[in-house]
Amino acid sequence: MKSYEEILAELINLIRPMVPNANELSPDMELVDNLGLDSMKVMNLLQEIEDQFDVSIPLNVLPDVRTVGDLAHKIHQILERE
């Protein structure tokens, strides 16, 4: 089982190519407001997350996800259930 910190590190590595002008990514950065991810980039990110972590992320969790840290927590919760 991966820890939250491991998931966060992997998630940041997945996000980094989508936001080339971001110097440092942190857990409190908002995916849309701070990083400028549009809906297409978010969907691509979800696909990469599902491939990387071998999980299925239900779309109904997205309204609760605003920050990089929120997304890492959701991934961690999903992995704990499996």
The other form holds:
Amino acid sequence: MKSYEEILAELINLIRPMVPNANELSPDMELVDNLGLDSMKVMNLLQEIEDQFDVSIPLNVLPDVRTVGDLAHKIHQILERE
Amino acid sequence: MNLFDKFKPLLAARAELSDIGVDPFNVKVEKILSPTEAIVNGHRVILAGTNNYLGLTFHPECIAAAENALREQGCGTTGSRMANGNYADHLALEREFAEFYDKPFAMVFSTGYLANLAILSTVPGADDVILIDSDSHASIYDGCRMSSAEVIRFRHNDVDDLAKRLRRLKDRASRTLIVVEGIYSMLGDVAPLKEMAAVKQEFGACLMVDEAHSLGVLGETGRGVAQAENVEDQVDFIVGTFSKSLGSIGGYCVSHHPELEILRYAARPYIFTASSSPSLIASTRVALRLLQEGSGLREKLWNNAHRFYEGLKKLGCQLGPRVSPVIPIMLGESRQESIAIWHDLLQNGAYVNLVMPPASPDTRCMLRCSMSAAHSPEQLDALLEIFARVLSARGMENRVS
Ligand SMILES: Cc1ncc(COP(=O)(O)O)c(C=O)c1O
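Okay, that's the form predicted on its own, but what's the structure of the form predicted in complex with its partner chain?
Below: every chain and molecule of the assembly, starting with the one above.
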């Protein structure tokens, strides 16, 4: 199973092309407020992430996801549960 | 920070509209003249942006039945179905829906919105899963929010993605409710229900289909896409509305599961709202009968859809993938330009719906046109002539995509 750090690194690789203007991506950056992703981009990103990690991220958990790190944690949790 | 700060972006968006001097989301229908004509914001227009698919809103038999019920049973029921609002006619309409669909159980709700809230908030519970198409209507999303189930989206109309997500759920797939629509309200595209029903069977899940835009439009007797695809036996819940092809207000659900009946004691959107007024129930009963008899109406509707679609295609409009009574015209990304086109159409006598992101499927704006069986060939020609004039004046004609 992938570790949190591995998931985070893969996640950052997925997000980087969507935010060409951001220089360093860190786990505490907020997807909407810092990275400026709108709701449509977040939804598209989620679908890509779901394919990459072969998971489904329930809509219910999204209110708790603000930062890149939160998202990595959630994916880690879901993979762990399986 | 105060309570109202969160509205700042919306207020700014509205201010932008009032700067342009037009608000497409706040039009005034000054006088409704017929199923296909009205005076809107001072302009006499042909309506090509409603959901009046069979054109029954002014049908003399529907009106007569409503008038009768109004006089005999009063304006409203002043009560819930669970208390004093459960009139004989509500039950009669439920029986008629059950017979129409050839299913043992049927429930009627005060709106289609509430029908979706009722099923989704009550049938799937904690530890269950709801698997919805990502283009689902707001009432489906809101029903999911009211439920304690886990909610997962799959890519719009994508059977492989649906199967993939069911596979990921492992043994929870058997406690999953899949939710799709028949005809989708914005693009007029249709769920690949045959393939989806096969996937549902394979994983032992349940399937709910919202036939809001397909009732009276698809299927041999107008029951919707499940009938058209011959998979009605595999659909667990069919939900729909009276507010489109039936020309009134209300919602319904039919099922072969006896548990549907228990929703009368458990579904909050059924219990905690007043039942439909007697006049609405009465006109709906007649409209449902007309719909069943109405293969002629369906034929007219589809002829109109083909005629209008072909006409728009000749004008060079970029349309949806297939002919449907809902016909989207894709515009550019500029909101200002799209509002101007919409407004030109209105001033020239054509009312259609303007849809902008995030309500549109991508970053572009679009016009949503919809057909009715009540449109005459002359009205369609007049509409096409207006579109030709407006689009060429705006340099949109024959714009290739
Ligand atoms: C797919 C879908 N479901 C449900 C509804 C809600 O129906 P009603 O107008 O009866 O609340 C609509 C109508 O907007 C719809 O398009």
